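The form predicted on its own is given below as one chain in structure tokens.
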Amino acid sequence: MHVLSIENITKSFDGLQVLHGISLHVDKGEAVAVIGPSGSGKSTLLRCATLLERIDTGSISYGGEPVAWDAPAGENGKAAKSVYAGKNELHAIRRRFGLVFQSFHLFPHLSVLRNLTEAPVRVLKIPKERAKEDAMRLLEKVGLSDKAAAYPFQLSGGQQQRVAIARAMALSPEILFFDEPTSALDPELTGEILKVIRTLAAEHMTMVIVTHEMAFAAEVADRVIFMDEGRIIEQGTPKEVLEHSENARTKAFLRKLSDN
């Protein structure tokens, strides 16, 4: 069974379609990284995904749990926009996938270890001892066990950044979302993130990438999608999209970024 699963999903806003019917299927243990141009729809599809926007119509679960679902046709014959689960139910689901932004949205009046504890208690109900062991573990991982007690204003941009992925991880989520998660970053603090998304992908940990470093997709994906115009143009293993694409669309996406 997929972790995600996306059928047939569109999306517009104000009457410009951005998303045409993207299919998506995740499976455990899989890194996906999805590319492509500015606007060809890559982070609304993350954020449909995450319920951030409600798709119109298609279909959205998570380990078979249906989130959206196509409604009935009307009387004229015409889909209406998909229906979603009710509220209990899509509080569960969220539980199911963590999300790291382009810009690191921390808690500025708490401190990073509170950053880390403060879903798993008051969501989970965990206590808070174990909370806490739990988030200098993560801490540890991300190499910041140093700075538990330090404030977001007290760390750099990867400093946050990598906090902003242990609070993804705090809730243990079965999937995990990447959007653009270097692109607010120095280039000489990208490495620090993309170190830390290494380390989970050698983890088999599920995750989507939204990602403009070419390199670092065919490290660490197991399948590249690339997408244009709201629609998935061409996806396979990162040899087959990066390396030897015969889409022509990919190939002047690649050319031009190896261009600049």
The other form holds:
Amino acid sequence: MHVLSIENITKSFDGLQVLHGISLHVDKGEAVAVIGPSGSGKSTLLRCATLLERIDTGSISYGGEPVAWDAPAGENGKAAKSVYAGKNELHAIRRRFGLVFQSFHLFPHLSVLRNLTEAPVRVLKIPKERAKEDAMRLLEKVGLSDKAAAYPFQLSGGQQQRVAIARAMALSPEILFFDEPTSALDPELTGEILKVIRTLAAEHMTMVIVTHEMAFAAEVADRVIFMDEGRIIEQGTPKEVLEHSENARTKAFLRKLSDN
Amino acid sequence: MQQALSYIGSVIATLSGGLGQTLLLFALTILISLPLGLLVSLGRMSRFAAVRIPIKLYISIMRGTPLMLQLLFVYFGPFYIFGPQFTYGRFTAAVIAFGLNYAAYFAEIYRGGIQSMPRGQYEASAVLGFTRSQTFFRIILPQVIKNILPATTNEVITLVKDTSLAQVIAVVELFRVAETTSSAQASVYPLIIAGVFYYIMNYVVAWIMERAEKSLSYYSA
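For comparison with the form predicted on its own, kindly provide the form predicted in complex with the partner chain.
First the chain shown before, then all remaining chains and molecules of the complex.
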């Protein structure tokens, strides 16, 4: 059973098609890096997977629990919009994944500790004391246990992003998505995020990382997916895609990156 | 000197009678319009046109016509339209008119605050599994309150002074007492003392709101 199954999904914004039939299956313990030029649809793919956007057609499921599926074709033979599970089912499925945003989106009015405990306490109804203990353990893991009482504005960008990772982990998701986790950071701060992600990978956390940072893809990923213009162009081990790709578009993209 | 002091003392005593009504009108208006304004702002942002459009119209009328006219309308309107059995006290009419009027202004302040919240706060809440109401009351509203506090202070200070309009429907509040005392005694002191009363009330309002702002300054977005 895949942790995440995405089957042939499409998505358009105002008539502009951003995803052209993407399929993606992620297994337990796998770390997948999604790379590609900006506008290739990687972030939209992530937003569809995390229910922030609704797909047009195709299907999504988590551990066999359906999120959305293809509707029977309409009378005119045209594919109708995918059908989504009910509100309660979707609410339950949201617990299965976590998302780390490019610009963190921490709650500025809550302390670092409360940022981590609020969802476990309110959503999972975990007792406050236990949620606090869990949160402290997570903060230790990301090297910020001394910042529990601080507020997000008092932290550096790298620290904020580490809090955001811990916040996502606080709900013990089966799969963790990262949407360009270092793009909003100064280059010298990417190292600390990479370190955290490496730790998670060593613990076999299932992850999908959309990134511009080739170090992430090369070091952490079991599989690299190259996307361009709303399609998956190729995928394979980091070595296959990043070093020995035969694909002209992949090679052009990688060349451009190394030129910069 | 002695005489002047005892005169001023008697004016203060007289005005204090009206002060009670002013304070009560002020407090009831705040109590009604702050929560009502929040409801109105949510209705104003509703995705259902059947809710949104009437509320938009209500806000537009409340802001587009004089409060003095609204007071007269609320007090005399039902009487003229439905007949003499539809009548209520002057003070009640004033509370209704002020509550409705200020709710419209507060609604627009809330709306500005709510709409300026970054979308990321909603998205982070959604991904963490918060329900819509948890997101609103635990994540969005606390931040909105901090952001709208200065604009709210302005409105509350205006309300303190606006309570004097209630005298058009003969509510015996501070301003009316000051006015009648002034003309009865052919003296300017009642007006001056009333002015001092209003000033002190607003001084207190500003002080309280400043404290509130300070207590929310423990973080910045």
